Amino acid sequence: MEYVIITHNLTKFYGNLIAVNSVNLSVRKGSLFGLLGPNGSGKTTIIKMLTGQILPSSGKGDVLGIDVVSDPIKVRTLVGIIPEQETPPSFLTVMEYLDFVAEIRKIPEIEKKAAWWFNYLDFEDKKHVLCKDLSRGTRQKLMLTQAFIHEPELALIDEPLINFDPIMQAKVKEFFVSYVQKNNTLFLSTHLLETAEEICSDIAILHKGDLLYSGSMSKILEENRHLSEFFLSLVRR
């Protein structure tokens, strides 16, 4: 089996606060993976790490292969991202920051690609507008867009439905499943266990930076489990 994505006693500290405590991921490729926790539990600095934006206090992690210690550009060039919070340029229009984008991770046809997520997400009315002037909503979209306009074979994704509406809360959950059935992966950190259970075909539990649990999202419903119940049953241990 092919993991893109390895940990090993991944660890963080920040002062005394232990953030991420001795980590051991194995994320299959062509799978939809959720990592879920409570707030505060990790799932966000995890997610740094594994793209070279933070360094680990301590452990190891490979993301597609790479050392993401020593070569954190490398990773970050491959991998789509979206962040926690979603900060395009204020700046820029919506259109001038892809054209960024493009330049920089040099992506042919920028205008047609653009235009298919333009179509899809529906916000092509927003193209020529400054970003510090579209809303939470749209500046999700956009960053949405940034992630997945290279065509990235491994997404690491934070909260990504959180500003979103119910209608496009299911369309981007369609375009996920798609994604990952054309064999990429896509490394999912949220809260919303309903989203998890729908989608995900493997999970990740954290809590107060420990991994609790980590395995097939089949194997918890087979044992006629909801994954709130089986979440709480542990987070509540």
Given for the second form:
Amino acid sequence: MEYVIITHNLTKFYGNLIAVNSVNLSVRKGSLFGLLGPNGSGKTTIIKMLTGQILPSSGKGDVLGIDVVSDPIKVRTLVGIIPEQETPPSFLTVMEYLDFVAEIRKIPEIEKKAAWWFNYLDFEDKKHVLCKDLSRGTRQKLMLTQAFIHEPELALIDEPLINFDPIMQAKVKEFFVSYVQKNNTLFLSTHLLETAEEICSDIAILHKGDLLYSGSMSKILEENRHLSEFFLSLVRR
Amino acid sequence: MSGLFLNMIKEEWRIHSTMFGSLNFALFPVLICAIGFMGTFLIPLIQNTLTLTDLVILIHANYLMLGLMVGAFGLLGNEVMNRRFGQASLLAYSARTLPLTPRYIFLTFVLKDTLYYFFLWILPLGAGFFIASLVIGIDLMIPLRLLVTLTFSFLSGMSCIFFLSTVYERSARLLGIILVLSGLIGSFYTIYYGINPASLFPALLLFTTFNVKNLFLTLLTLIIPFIAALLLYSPDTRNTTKIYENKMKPLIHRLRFIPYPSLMVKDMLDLWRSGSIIGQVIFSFFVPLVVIWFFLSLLDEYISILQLLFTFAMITGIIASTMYTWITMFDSLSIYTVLPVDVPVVIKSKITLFSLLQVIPALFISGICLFAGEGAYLFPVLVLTLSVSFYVLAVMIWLTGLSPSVLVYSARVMVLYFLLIGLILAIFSSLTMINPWSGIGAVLLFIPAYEFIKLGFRRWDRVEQGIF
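What I would like now is the form predicted together with its partner chain, since the data block earlier showed the form predicted alone; can you produce it?
First the chain shown before, then all remaining chains and molecules of the complex.
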């Protein structure tokens, strides 16, 4: 089996606080992997470490076979990232931001690719508006676009649906499913259990920095249990 | 107001103490106090070349300039707050969730900053001077009076620039008229009465003659522009959405010859669309330097105009180096963390834009050089200004990476900054005094500058991007 993310005892301390405690994860290629946990469980910290935004205190993380500590730029070249906070540059327009991303990532035919996303996420009318004047939902659409516009084989996304209305949530979930059907991998951090149950093929559950569970979603459902029930039984233990 | 005010004070403390550690930040005023203390011991030594009166003029000019630069935050109202605070959820955003008007919050914010700068810069210097005066036997009324008048100098600068920047926010034309009128009145005084307008600065008059009349006059010149500014202050609450033409692509095309042109274009658009290129040039560069020039001119009885010019060239270089903060203050760090760019690449693009912006100090110092009637020395003056500017930029990059306006409040950073800059100021002040053409030798500063930048790249590339 081919793995796109492997962590060995990945650990992060913030001062004396242990945010992530010796986490060992393996993410299969072609899976829709959900990293679940309550607020403050260490989900965002793991995504930040796996994308080279912060350094692990100890342990190791390989993304697409690359050690993220020794070559974070190579990792960021290959993957798509949506951070926890949607913060495109305030004084660029939507299209200018995508041109900016395209120039750095060396993406050809950006207009054509951007047009597909404008149409799919329904924000063509915001193309020439400054990012600072966008609603949170539109900013999130833009961040989603920048993460996928270079067609990465792996995307790491932090709470992707939180600013969307139900119609847009359904559309984005539909995109995620079709994305992994093309043998791409999606690493998704969320605390929305219904979403995870609906679309994830594999999950990991974190609580206070500790990894409580890692395995396939089907295993849980085979036991006739809902994810929320399983999740609460672990974190309340 | 007291609840919000106290919480803003706590918040400011926590922001800085989180960044540098409580001790490091708490040491900053102690450092300023130590500088004041040690500086006082030098007074008897330098009195032969620079009298106490001249020193007082210089210190007042510096604090006026500090006030002018700090006061520029009124320039863009909420935008300035947003940029300064980034995505952090701070009390300055309370208008969205609490029943408080933006003007009320802004007033509290201004008062909080005033108090903060008083305790960070003014009181420690005054205290250092006071303690040293006890030791060397200077009349204690002098440091006490200085503390009061320096506070007024700082507040005058802040109040004046706050007024001008809120006028600018309303109407750039009106600001132009006010500046031209001020220039004409200043020229009228200089030409017809032979009086340098800087000598009429109320805080300075108050220091010279401490009486009720001058105190009243000083307070009046503080309060009137401040109230006017508060009335003119207009928070950015427009709901209209403007459509912009795509400038990114054509500009990238034109700048194709530089690496990562998109990073530089982003910074250019930030500066232009926020209105801050004009605002910063006027309020953080032109106005403070013109004021400093007039104050320095008061010393021409003791120092030759040529020496003043070279001193001013170095000051212009230092002020010009702060343009680096103009092009770093807009950045939200997550812009870069989702893209395959590292810190040295981002810094390199900022250095390129910084180099383009150096046209402004080059033109300014050339104008001053010709105005002073020393056009023959234009070349060494120009070389000195630009070399100092690039050298200070390199020191800033090494010490603060991409966060110069924040990390400067670390005592360690400030000590190194002052030492490294003070050293070259001392060297080139002496050299240009002996031979003005030695100013050309400042070009050698590009060598340590290059090394500092290399050190900066290494240092900040390994720092976690969440805090770079």
